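Taking the form predicted alone, here's one chain by itself in structure tokens.
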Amino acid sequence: MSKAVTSLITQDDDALQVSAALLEVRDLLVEFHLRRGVVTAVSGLSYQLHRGETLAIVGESGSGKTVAAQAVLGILTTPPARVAGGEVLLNGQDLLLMSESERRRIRGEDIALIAQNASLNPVFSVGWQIAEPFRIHRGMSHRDSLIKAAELLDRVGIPAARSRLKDYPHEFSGGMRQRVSIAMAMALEPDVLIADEPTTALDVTIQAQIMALLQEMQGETGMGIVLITHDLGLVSEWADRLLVMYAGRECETGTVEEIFAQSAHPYTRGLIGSIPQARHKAGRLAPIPGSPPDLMQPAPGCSFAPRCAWAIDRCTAERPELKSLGSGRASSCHRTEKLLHVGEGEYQRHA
């Protein structure tokens, strides 16, 4: 694991000066407008990324992590879903305000996407599919972007590279398809890298080779990863910051270390708390009570009160606001202060 944070982060009275991100989101709002209503499945998400830095955002599904994602990279364009708000900045420049044309050339050369389950398509070869930003970005020739994509093949470890450029998806396992969908991203070097579920429905072994490729790429090209999953066990060993998202809002945020060593949010706990401990040979995981609410009818007060074992009557009243903790830390629970200075065994027996 990198731990490659190279921002600079120093203290000017009570406000943290933190160094320019590659990427930033302001107050990102998504909507979805449906014939029942609307479902408000982002609400007001900020966050940064720096160079050389893996930022991990978790949550159930759901929870708006994928939806947030999609609006960052511009693909949020047709109804039903709306942008309703906020600011995705990358080295400055809003996207946001672009046209579509403008963010064509912005995708795949600044700002890329691994998606779920290696998505490529499955009428065209592999080595087409992976030469097309070259031809489209850089001009490149049919032969010379298939030189490229022979190159981005070998390494991301497909053997015969060369001779595999006419294969296609369906004749590569699962986890080289996954490298496949690497090096389509990776192909122009971008600066940010949204990886959606890299890892999903992949055996352990797989796993660590995707996540090892894809530190190694980022030391030698500085790049920002975002790295979307549900597995905590992968993010507390590549990922260098933590955000926590439940109900389409952060609810928590912070170094990895902080936030797995003593969590802020009760949500938080709930997550970690179910990951299988290999101390703990028997007995059952703790799930986390209830459902997910809804996000067309939300409930006043925080939306996490009716499955949280440490609610009072403030909480199923009022919302709580995200509240910095100082260091790039914060969390938004009415209780943090009690959480933050409550071990794990009391927090279990309390729950």
Second form
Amino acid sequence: MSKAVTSLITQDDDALQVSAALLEVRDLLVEFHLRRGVVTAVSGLSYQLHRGETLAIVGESGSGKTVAAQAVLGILTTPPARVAGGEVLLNGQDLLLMSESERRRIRGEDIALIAQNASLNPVFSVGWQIAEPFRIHRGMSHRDSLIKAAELLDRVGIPAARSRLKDYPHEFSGGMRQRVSIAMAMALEPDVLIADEPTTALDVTIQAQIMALLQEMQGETGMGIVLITHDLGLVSEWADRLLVMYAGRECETGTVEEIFAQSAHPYTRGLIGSIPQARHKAGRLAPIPGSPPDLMQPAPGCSFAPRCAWAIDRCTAERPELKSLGSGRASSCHRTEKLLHVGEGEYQRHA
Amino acid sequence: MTLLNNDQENVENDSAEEAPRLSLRAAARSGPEPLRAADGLWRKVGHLLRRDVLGIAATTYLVLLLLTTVVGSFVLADSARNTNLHLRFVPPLSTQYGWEYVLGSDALGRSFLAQLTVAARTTLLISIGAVIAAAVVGALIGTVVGYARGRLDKVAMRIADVMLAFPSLLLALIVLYTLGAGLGSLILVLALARIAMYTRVARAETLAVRERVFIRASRAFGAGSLRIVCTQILPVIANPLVALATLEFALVMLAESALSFLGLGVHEPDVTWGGLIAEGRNYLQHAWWIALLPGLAITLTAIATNVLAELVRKAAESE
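Having displayed the form predicted alone, please output the structure of the form predicted in complex with the partner chain.
So here's everything in the complex, that chain up top.
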């Protein structure tokens, strides 16, 4: 309910909110220059992230969601990767125009990353690693930074935090390690947190704990979270807005409620149809047939057309542009209008 | 073992109080202590040593050698210099001239035990010095180029190839001829010839480590390249480098002995095992021990370090 209310408010204040965006990405273009040719991993991605908001970026493996996040942070391995165009505005400043040393000051301080499980160095104690941001950005002494590290560990709910500082990553469980990663990312209270599949390797109960912890932290500091995942179940529960990516492009974006209620893109529908439902055991899952396209030789039309049950001749000939559907919702499909007027039952029959 | 597993599960459930952790420690203490990935390299070596007779023998030999060298170079420094022409060519195991002559004497009647000990000090000093110098420089270069990649990496690796392809004896001859023989230039030559080895190993290990998530995470926290190389990569790749250095020690010692034998080593009064052999060659007919004993010392030390190096390598790989 409260989510619906906030989305209403953002609708009304759309014009105001644009300038207040914490993080704004415009037409991001990332290329990989390989020996075999040029792969366009992200083409024309745009999104806005507001204070206190969680934006989920969803897509299959290889859809460019992680690459896009690394481009935003400026930690792509170049070469082979290259940010070929676009803007990344953090609090109004374009990160892509900054020098590396300026960007380094911002990383960790204003924008931070929670990577997948293995983001801790196995040869250092956990305390030493959590204290690292304080030493890098604040020039703190070892002793002072360790006191801070203990406070952080305590904040992310690790019991007997002080006595665990000297422990090594392998002495923690998967869930605990992810708590440690969160502690590290939260160290300097960043404005924007990019969580790249933060719960992928964890079991469901721990997933919920970690997401609840992230939300609690968000409540305390008002940071914006970019949640990168392929788990739509997670999205439906924890995110405010959703951006679906396919083959480096944006398919659909909107609030989670809207998209789950009536998606305007066949790919999103396919993803939602692929979520296993414990309650309807009898029905079969409806996976999306085929596999993602080769990004080195993009076809002229819609990149999803070969796998799409709704494809018409126009889809293989002309690439659909991202069309705004009003109130922050957009979809890139020639058949959006049709889809929006088709109920779930009829959709299933068509597929 | 089941007890241990149960406790680990408790910890993993995040139910997480201090209690299960303590009992985990207790369980670990009661049974034979299992090896763990994050244990220090030397603890792992110690663990492997417990079941290895050859390893124990090698380690004992090396420890004894080090002790004799350190103590002996103080106690025996004078008798290594004292000549006594009445006591020339005393054979080993002679007891009537006192303990200093237990290994016989050389052409000038100096105690051969003292000679060996003093020579051991110089030999070890040169070998260890060269190994450390080569390891530090080589590892730094390898890690930096491995992390930076690109043109720098390619150039450095081609230089390393050339250095490894170049006959090291020729290199030694050139450098020693231009700089003049001596302790410093000998260390320099031996280090120079082996730097490329460490560069290659460090680079290969760095290539594997730099793709790991924690490096990317570290960059996301604003760590600069220098900080990442020094505090994130080097500590992770240290173990294989230590294993390599142990192996290289024997090689460097043999090379030093060869150079000394050829008369390119240190000058009198400094002497090394290789130099002793060269001297003993002149008296092989009637004083075999002068060439044989330092030869034996070189062989034993080389074998012992190789055995130890194998252990260190195993421990380094058990991560």
